[in-house]
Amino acid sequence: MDLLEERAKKKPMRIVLPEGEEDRIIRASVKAAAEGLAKPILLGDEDAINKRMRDSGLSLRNIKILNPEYSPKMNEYIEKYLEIRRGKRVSEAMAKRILRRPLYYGAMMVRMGDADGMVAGAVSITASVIRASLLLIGLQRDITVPSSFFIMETKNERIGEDGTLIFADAAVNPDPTPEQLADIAIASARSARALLGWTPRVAMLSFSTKGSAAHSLVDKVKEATKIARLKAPDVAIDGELQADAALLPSVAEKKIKGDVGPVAGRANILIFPDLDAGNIAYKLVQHVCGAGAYGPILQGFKKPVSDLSRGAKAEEIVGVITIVNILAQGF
């Protein structure tokens, strides 16, 4: 995180936080602004936010507060919303009602270039954050499904990138199809390049390594690997691999006949076959092994958006703001 913070400070971006009246969001925004990690924009009632600031002894310096109810941009946003929803029988009154909701207003700010990224989810559920983002920000042209990743900072410097790994998808897609799993792999490789400057080495995980087991679940991962390689021939992607074969060179050499390639034993991105595996894995690594877990960070969208755990602490929200700021620098 120290390295990420240094990168964020080089170019603070406008990050909108729709849940601007929430205490944790306020504290995180104050710290992010004070340290030059981002230029936060809080959505909500200005009087309510100011009162919380005063009660906590916090400063509003370098933080913008915006109430969608009184926004001078509302008419412009309504026009754009009606354009997006053309043919869906949406009236101007309905559009205004929707855009009064901070999540939708924040997503529209990002679409219209009035904000560079969005961080939400301290109060809203993940599905609501994704719904607003899908409608108003949209997905990258060649990506068919939104997904998420966690940055896992472990204490074992022999794995991944000096102990750091990306886990995906651990928060969004319960049972991705082979096509969706391929897109998750590609989106994760792009995230690793943009955020961490890595050369991606993507392992498609399974309970089988190169045909050691036969099952329809293994076939799904094999098919996803083929699709991902065709769509992104410039990315090192390999599968199916068991986790130990993906991370440990000695195991990869034992389990794989011939050339193990650039990924096996050296993977820095782990793609899990379903949400059960991904979510369980990141929480075990975090709580049993004491790894730092940063995320979930949403990916696949045209511009950066991140979800938050509803139990996230203010310090963790600062970390997510920092990550979204860096991603926004590349758009």
Second form
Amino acid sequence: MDLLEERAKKKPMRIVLPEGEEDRIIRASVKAAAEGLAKPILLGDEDAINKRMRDSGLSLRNIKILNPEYSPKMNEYIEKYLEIRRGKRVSEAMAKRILRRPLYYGAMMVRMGDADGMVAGAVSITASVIRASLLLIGLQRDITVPSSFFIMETKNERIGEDGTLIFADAAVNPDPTPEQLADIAIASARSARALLGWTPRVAMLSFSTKGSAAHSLVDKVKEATKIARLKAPDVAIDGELQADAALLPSVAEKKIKGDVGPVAGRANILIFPDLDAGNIAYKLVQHVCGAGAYGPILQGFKKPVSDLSRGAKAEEIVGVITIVNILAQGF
Amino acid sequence: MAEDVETRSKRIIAEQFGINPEDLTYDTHLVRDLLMESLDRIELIAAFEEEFDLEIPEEEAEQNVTVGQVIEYIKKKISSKEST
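Any chance you could show the form predicted in complex with its partner chain after that form predicted alone?
Okay, now the whole complex, with that chain kicking things off.
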């Protein structure tokens, strides 16, 4: 995380936080601004936010507060909304009702280039954060589903990237199709490159290694691997692999006949076949192995945006702001 | 005579999905029957807010999956608004 903070500080970006009246968001923004990790923009009522700040003895330096209700850009945003949803039954009044919601206003700011990234979800449910982002920011051209990743910092320096791994998807897609699984792999490779500067080595995980078991669940991962390789020929992607064959060179050499390739035994990105596997895996690694888990960070969108867990503490929110800030530097 | 909440609600839903209000019953499912997509939901919420001058949080709306549930929800919202 220290390394990430150093990278974020190089170029603090404008990160909009739609839940600007929430105490944890205010505290996180104050810290992020004070340490130069981002230039936060809080959405909400100015008086309410100022009062919260004063009550907690916090200073507003380098934080912008904006109330969508009185925004001079509202008309421009409404026009854009109607343009995006042309052909749908949306009136101007409806568009205004939607954009008065901070989550949608924030997403529109990112869309219009008035903010560089968005962090939300301390109050809103994940479905709402994803909906606002899909609607107004949209997905990257070749990506068909939003997904999420976790950065897992383990103490075992011999695996992944000096002990650090990316897990995906551990929070969004319950049962991805092979096409969706391929897109999750590709989006994760992009995230790893942009955020951590890694050369991605993506393992498509299964309970089978290269045909050691036959089952429709294995076929799904094989198919996803094929699609991902076709769509992203410049990324090292291999599958299907068991977790040990993905992470440990000795096991990879034992289980794979012939050339082991650049991924097996050295993977730094693990793609789980479904949300059961991904979510359970990240929680086990976090709690059984005492690994640091940072996320879920959303991915696949045209601009960086992230969800927060609704129970997120201010320090965790600072971490997500830092990550979104770095991602925004590269967009 | 002014339209009642049920008629108005059905009209709004029918307008959003481009169908005839008479085809809607209490059991009509927004997603399964009307093929509502996630992105359509916020616009349906906005249409109801506009018609009834209400504030409808997304998390609350998320619970309503049939036309009947929407109508009952709106009735409840209106009565709690009138009592405040």
